[in-house]
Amino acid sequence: MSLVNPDLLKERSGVSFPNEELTLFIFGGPEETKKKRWLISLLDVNKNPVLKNEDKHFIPRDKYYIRSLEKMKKLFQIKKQHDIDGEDWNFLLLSTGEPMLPILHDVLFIPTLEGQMSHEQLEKWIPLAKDYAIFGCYAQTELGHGSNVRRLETTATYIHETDEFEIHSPTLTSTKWWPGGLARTSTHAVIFARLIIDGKDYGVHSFVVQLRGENHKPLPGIDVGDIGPKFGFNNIDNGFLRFTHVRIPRDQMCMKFSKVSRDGKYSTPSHAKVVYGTLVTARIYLVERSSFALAKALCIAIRYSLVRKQGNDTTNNHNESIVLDYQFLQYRLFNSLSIVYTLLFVGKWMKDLNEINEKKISEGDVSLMADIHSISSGLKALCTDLVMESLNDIILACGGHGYLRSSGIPSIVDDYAQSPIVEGDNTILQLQTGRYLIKAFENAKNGRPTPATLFYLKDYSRILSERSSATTWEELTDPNEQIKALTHYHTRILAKLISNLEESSKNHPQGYEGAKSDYMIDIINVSRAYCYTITITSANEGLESIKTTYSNIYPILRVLINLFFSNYIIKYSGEFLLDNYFNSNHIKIFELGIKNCLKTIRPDAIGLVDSWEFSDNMLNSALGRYDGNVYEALYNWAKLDPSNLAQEKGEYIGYNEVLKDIYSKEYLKGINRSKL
């Protein structure tokens, strides 16, 4: 084992809190921490070399896919040997350090079956899926339609004579496009298609379709393949899928809610949105995991920034400064740290709320469904946007070396870049949340019932009249004051939007609904402001709830949430000054407070990333190694490049093929020079 860089040793000795306590909080308590450490130990690359990530940047896409299958097989062996399932299995997959195919099967395919199939159907399909006797994908998105699910074109026509559905792709744009695991891995798919009975269109429903038969050959009428190289996730086989009059039995329509009888009678669910439960689950998963991806990138950047030294050397002082001592770099990285820990609280809150909703649905109560759909949509958009913006900052913070694949950061960026698009484009999701808020405010304004999570809108007049009376940093960042400030702002711009819509609708040819198209920017801004309010509310409530249990980490987490809140106030200071909720002196206090937060966080920075206990294999980074031996790792990693390995064997790639002709001027022979 290599010696740890002395600069990192010194930094680790100066952290103000015990790392163990922060790890316990991140992992969910002593028992969960013990279990997660055990799960991570099962991925020891010394015992399971196939799980190594070190050379993945040097292998072509087809071999990368096969390598992922080999890893998948090993993970299945580990799962079966130790009877790992549920959240533990998801954590194990996440801890491999790269996207894994089983996530698509276990997080999308199986939950769709569980959420949309009848009890009788589940008895048949779930054992097959959980035993990996079949492998499934979630095929909703089409070449011509993504977020607008209602306009999907694939059809499922009921055939009375044979008691079957005929699945068909009537147009090029009806081709299923993007499903992960579809191109080469999946044997089955849950596909979303328009249910047609006797010529009547009953809208989009879900069906299970077998794609491949003997020797994995696509079945007749099925055209399936790979959509090609992508920005990231290139070990995952995202695919296309076209159907030409493919027949399936009637009982392969998912019939927990909507049903079609033998004589072709259709019965509808009590609440239409329950059929989109998988999308909601996937969005909540993205909210929960948003802090994880950002924490990985920050772990790399902060460790590197404590080893890297640049500038401030003079004639009298030959020692360069540790780059993390520069204020602007702290501003870049510590703002991202504040996002990590704020979103960690949000993820826990969203998960708890969803569990309450699922329990209600199982009891036939769908009263929270609309709330969950709206909140998960808006939070998915906000969280993934915040993380994506921060990841770009982190690459810049690492300078030129951050641009290297061996830094590990480009891979995190590549794989995360899909998040603002997948499971609903963020712009569309924010518009959905914004429209939900418009409806809730209209109800409150007219004395009608409002959703439980927006109960305070009934007091919108009082909220709009409030102004901050705080005079100090401590008062301004009091948890209740933070919540009041953001509630005031999002309520104010929501009220303004309603007023503008009412005025605009008087002259709009499509009336009130048509006027909304002229205020899309405002609707998105309202959605973001509301989701920031949820974020800061859930973070503060979550932090206060652990004040006693995790007393040693409470102070630094309080600083991080204060920093997150203060950055938001400064970013939108013009809005808060516009109606005098805050005054110019308040803004000065926030500006100074942000700088003081950076100073407080600086000595604890290494502890805030070490406590996630990412293994070196999980980070797969020369810059983010636990031992801090960055430059040795960069050099050794470069030597693994195939062109360097070839040179060691006396093979000089490109020389015999092209360069020799150029250097010897052989390429000029036979060329007749033209004369002007």
Contents of the next structure:
Number of protein chains: 2
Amino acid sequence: MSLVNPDLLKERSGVSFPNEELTLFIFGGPEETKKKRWLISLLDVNKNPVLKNEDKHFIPRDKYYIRSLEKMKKLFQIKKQHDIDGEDWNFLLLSTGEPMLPILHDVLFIPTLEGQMSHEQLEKWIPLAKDYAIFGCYAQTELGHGSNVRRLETTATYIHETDEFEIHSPTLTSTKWWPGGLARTSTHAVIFARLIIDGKDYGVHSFVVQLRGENHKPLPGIDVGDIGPKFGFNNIDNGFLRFTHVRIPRDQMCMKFSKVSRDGKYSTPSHAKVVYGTLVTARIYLVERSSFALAKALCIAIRYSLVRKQGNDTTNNHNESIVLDYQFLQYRLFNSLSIVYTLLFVGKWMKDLNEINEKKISEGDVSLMADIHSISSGLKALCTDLVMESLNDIILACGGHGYLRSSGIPSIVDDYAQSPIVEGDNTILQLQTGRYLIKAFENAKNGRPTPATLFYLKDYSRILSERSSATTWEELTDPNEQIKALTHYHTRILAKLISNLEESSKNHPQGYEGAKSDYMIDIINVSRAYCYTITITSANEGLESIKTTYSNIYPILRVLINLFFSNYIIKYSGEFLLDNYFNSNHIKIFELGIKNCLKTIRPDAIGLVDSWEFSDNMLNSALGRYDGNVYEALYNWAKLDPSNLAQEKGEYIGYNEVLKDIYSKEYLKGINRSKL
Amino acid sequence: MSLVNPDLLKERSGVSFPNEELTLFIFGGPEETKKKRWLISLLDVNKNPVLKNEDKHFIPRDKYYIRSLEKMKKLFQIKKQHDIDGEDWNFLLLSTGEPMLPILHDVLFIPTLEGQMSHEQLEKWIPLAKDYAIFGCYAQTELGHGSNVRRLETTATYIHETDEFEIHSPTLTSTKWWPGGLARTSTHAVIFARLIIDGKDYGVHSFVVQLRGENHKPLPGIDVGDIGPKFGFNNIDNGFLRFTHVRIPRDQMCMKFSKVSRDGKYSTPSHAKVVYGTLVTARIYLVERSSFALAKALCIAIRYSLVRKQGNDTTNNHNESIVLDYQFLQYRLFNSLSIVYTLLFVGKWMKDLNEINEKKISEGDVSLMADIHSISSGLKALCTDLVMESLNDIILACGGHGYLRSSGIPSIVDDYAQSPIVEGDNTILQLQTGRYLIKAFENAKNGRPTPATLFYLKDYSRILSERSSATTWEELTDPNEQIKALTHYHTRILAKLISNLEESSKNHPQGYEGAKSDYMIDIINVSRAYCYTITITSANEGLESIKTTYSNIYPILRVLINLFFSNYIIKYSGEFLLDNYFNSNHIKIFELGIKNCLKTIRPDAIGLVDSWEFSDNMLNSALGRYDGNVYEALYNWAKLDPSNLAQEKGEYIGYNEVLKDIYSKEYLKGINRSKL
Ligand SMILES: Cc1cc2nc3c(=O)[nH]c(=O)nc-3n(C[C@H](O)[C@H](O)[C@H](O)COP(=O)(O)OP(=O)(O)OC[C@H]3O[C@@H](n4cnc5c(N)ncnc54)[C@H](O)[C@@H]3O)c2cc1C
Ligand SMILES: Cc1cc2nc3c(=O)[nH]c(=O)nc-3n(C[C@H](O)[C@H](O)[C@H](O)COP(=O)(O)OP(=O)(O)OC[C@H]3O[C@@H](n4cnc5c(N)ncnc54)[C@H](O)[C@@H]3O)c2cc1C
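If the structure you just shared is the form predicted alone, then what does the corresponding form predicted together with another copy of the chain look like?
After this comes the whole thing, all chains and molecules, with the earlier chain placed first.
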């Protein structure tokens, strides 16, 4: 066991709050904390060396995949031994520090079956799936179609004679493309295909198809494989899948809602949309988890920035500065820290709202459905965008060493980079949220009811007339003032958008719908501004609600939320100055306030990342180690590189193959200068 | 040869200008174009299959390195055969589509020797180096010190007895760390070490050290190896290097300026700083090349967005839209396109200025030196930041397929991600530029002379009092108005900074210098604003100067520069509204103008990327192919994945190793639920 770096020790002793309290808050209370700590302890690499992530950057992709399967096997054992399920299981997977295949089976495949299969079907399939006797993937996207699900091309044609569906990929572009776990792992897939009966196309429905048989061999008519290496996420086998007239029994169409009878009769209930319901859950999951990836990267960056000393030695009594003492680095990293904690509140809020909705639905009340759908879309986009931007900044903020895989940051970045795309492309999600806002505002304008979460739109004229009367930092960052400012802003640009749309649609050949296509930028701005409002609102309300229960961490979290808010105002200052909601004096107060926040956060920085209790194996980072001994770690890690191991045996990779030839210049002997 | 996708064919026929004219401009005139086309033709993969990049994502790192050496060997043959050198050689290397090792030798190692060695030394070393009989790297950075070069720890102690230097790494943190080409390729290094004579430390100097001897074996006392995999740049062998009392002859200290005589006497000329001069050249190179990486990524993204059809089929006569017809995607990609062309002008300007400077220096006139230093620092930071932000956006703008390595975009992103860090961390560079601006302004304020490029600061009070009187888009985007707006802005915040510094320094224990540390954010903002001014100025002046010679492309380039400018104003609108330089009406005009620019650019988009004449091998992208047959390419490429090749032979990677066990559930038999 190495000793902890003395600089880090000192930092840890200077934190203004007890870490324990912050951990309790992050993990969700004493019970949850106890459980989560226990779950993390199950992953101890001393007991389970197979869970070590250390060499992942040195091994080729196929080996990396196999290594992940071995981890998965170990996790299944742990799961069975300790009867872990549901959210605990997800947390366990997350805590391995790597993308884990079971997520695809447990968070996409099973919930899709649960959402779309009839009772009898569930009785057959769920036990198999829960037992991992079969392994499934979610196969919706095709080479030619991702976002526009209505245009999927795979067909499922009902064959009266045999009471089967024939699954077929009529074109190259109909090849299923992307499903995670499809390429090598899955035995089954839930696929989305056009239902065809007697030549009539009933649109996209879901079916369960077995992909592989004995010894894992693909079944006849099934062309399945890996789509190749990706930016990140390379231990996951995203695959392609092509069907050549593959038959499945009729009862493998998911028939909770739409049904096909033995005589080929199609029936469907009135409420559609439900087919893609899994994605809403997946989006909510992305919102909930958005702070997590960022917290990991920041834990690395902040620990490193507290042991890295560089520069300033001419003015600083000939001692070099701890780099986190530089204002600009604080500015970069603490802004990200403010995002982490703000999103933590949003995630909790989203989760609660979803639970309320689910309870309502179980009571037959669908009044929150549309809200949940739109809010989760817009928030998924906002949260993943914010995290992605921050991650891209963090990798650069660590200087050269952050660029090394052994820093742990590159894989956080490239694994996460899919999040703005999957479970709905962020642009498209924001357009959906924007449309919902447009409709809500039109309703408000015409005195019709608005969705519950947008109740305030009925007061839009009052909101538009408001200006800030605050004159101090305290007043400006008062929770109500924060919410008021953002509500004003999104309402203003929403109102402006509506009047622009009304005006333009008069001359647009495709009317109102057509006009919208000229205002896509504005629609997305509106969605963003609205989701920022939700974010600021839920963070402030969430924080105020814990003021007494978590009184020791309240002050620093208040600073972080204020910082998030102030950065927002400064970033969009033009929008607030435009109609004099704020004036130049307000802006000055915000700018100064931001600098003061940085100063306040500085001594607490280490506590704010330590409290997440990430294990060293999970961070898998030479720079982010708990003990802060970064240089030893970088050096020892490098020594494991295959080329260094080879060199120890006297093999110089590249030398015999090529370099020898180059340095001897033999290979140039025959070559003479040609005339131009 | 596959047929060109008809959508692309149609797009190509609708471009408003002849591509040829734009290519001439990009390549720098008819002569240069002819030469560059010839250089590109030398890389034809049909003639030189070893130059193919196709499988680079499927092979492990060691193989990737060897493959690059094979390419290097082929390039050396081509170089010799056609007597290619200087910029042509750099262009050839760049056109391979991959990071190429010789860059490190030719752009860092040789110029360092040239800049720092005496005549006699050059006579010995340069022929060897030019011939690649030795291969060198630039070894400055250490584990513990990158930006703060003054604190490097490696020592070079003069040994009177033997007339040698003893090179030693006294600590772990003194290990050289990062030099490209060091780990496996280099035979020699130019290293930076503290010169110690008779116990006295003379600071950091440069020395040439041989690293490897016969059969490439590291020489005694030299511990050299690879620092391990990185975010990108993985065919390059960045290395570590530790010395244990290694002796080199005295004449391997670079002695152009500072000298050590046989009797251990040290002498040095008055002007210091020169030691790190190579980095200025390298920065200028990064500025010049910044548009290139972005153009590559955009070429892929725009071609793909013109063949990808997705959505909008309900309003669009049941045809799906070409995704580049969506306003928001135009907004994202054309903003990047405006950056490409703006930076192309900046690069040309920077290059010209550098040539003027070099000419002056050769005539003994160093008056431009400080300008070049500061401008190249700030511009390097601005350009690489802009490109990095754009690249991060482009990878997300392509939907799911952009996330695949076969899209070609991920490697552009992760190879480029080092640019904001290397040759000077962007933060630190901007602080340098900021300091130079502070000094210049103080001079102006006190009636002392300002640097040539900042001549206008003497009129600062007039500049500060200016407001825009423009009332139309044409007036607002008039070249002079663009320059005026940015000059006003950076002068205003510079003046504000100075007055803040003066005020704060009164109470700051470390005075003015200390006060600066509380204004780092502001100093960096000033540097950015100033470099934007240079950017806008050089782009507008550059463009106006080709108005008649390149009259067919002038109109679209004008739109692109206007778009760049307008986006800037909108992004920083708060700053311009704050002192009423612009008013809300101006902002409205800019917002509308941006949308109009997008419309104008849309039909020319394909021409604006095609004209760069990137070869398919260079882009190495299934999405960016010239023929637009993206789906075939994605599919065929995936088929090459090793796991798919194995499967064709009946081997299912992961199955026998692990999955079999999992699906049989044998491995769970012994495991029983434990009690909590
Ligand atoms: C790592 C990863 C894992 C995945 N896992 C799965 C999985 O398990 N199962 C599965 O079925 N799929 C999976 N996918 C696929 C994923 O769901 C799709 O890639 C995603 O929905 C985006 O769709 P697309 O690729 O068709 O993008 P496109 O729709 O083609 O988007 C291309 C561009 O066009 C724009 N655009 C498209 N339509 C519109 C519109 N109407 N208005 C405005 N702009 C528009 C987009 O914003 C984007 O910029 C995965 C993808 C990735 C990257
Ligand atoms: C791909 C790659 C290739 C490289 N190739 C070479 C090579 O060939 N030869 C070679 O010698 N080196 C090489 N390097 C090293 C590179 O030059 C350094 O990594 C770079 O200069 C940054 O220095 P650093 O890592 O010490 O960052 P640090 O200085 O440690 O920076 C860490 C953080 O602190 C901040 N910071 C540091 N000092 C200050 C200050 N005074 N004021 C405000 N903020 C500060 C930085 O902005 C950054 O956010 C390479 C690096 C990479 C990534």
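In this text the structure is predicted, and so the values were computed from the model without any measurement. Each form is matched to the other, and the largest set of C-alpha atoms that superpose within 1.5 Å is called the rigid core. Numbering follows the first chain given and starts at 1.
With the core held fixed, the Cα of residue 200 is displaced between the two forms by 2 Å or more.
With a cut-off of 2 Å and the rigid core superposed, residue 361 has a Cα displacement that reaches or exceeds the cut-off between the two forms.
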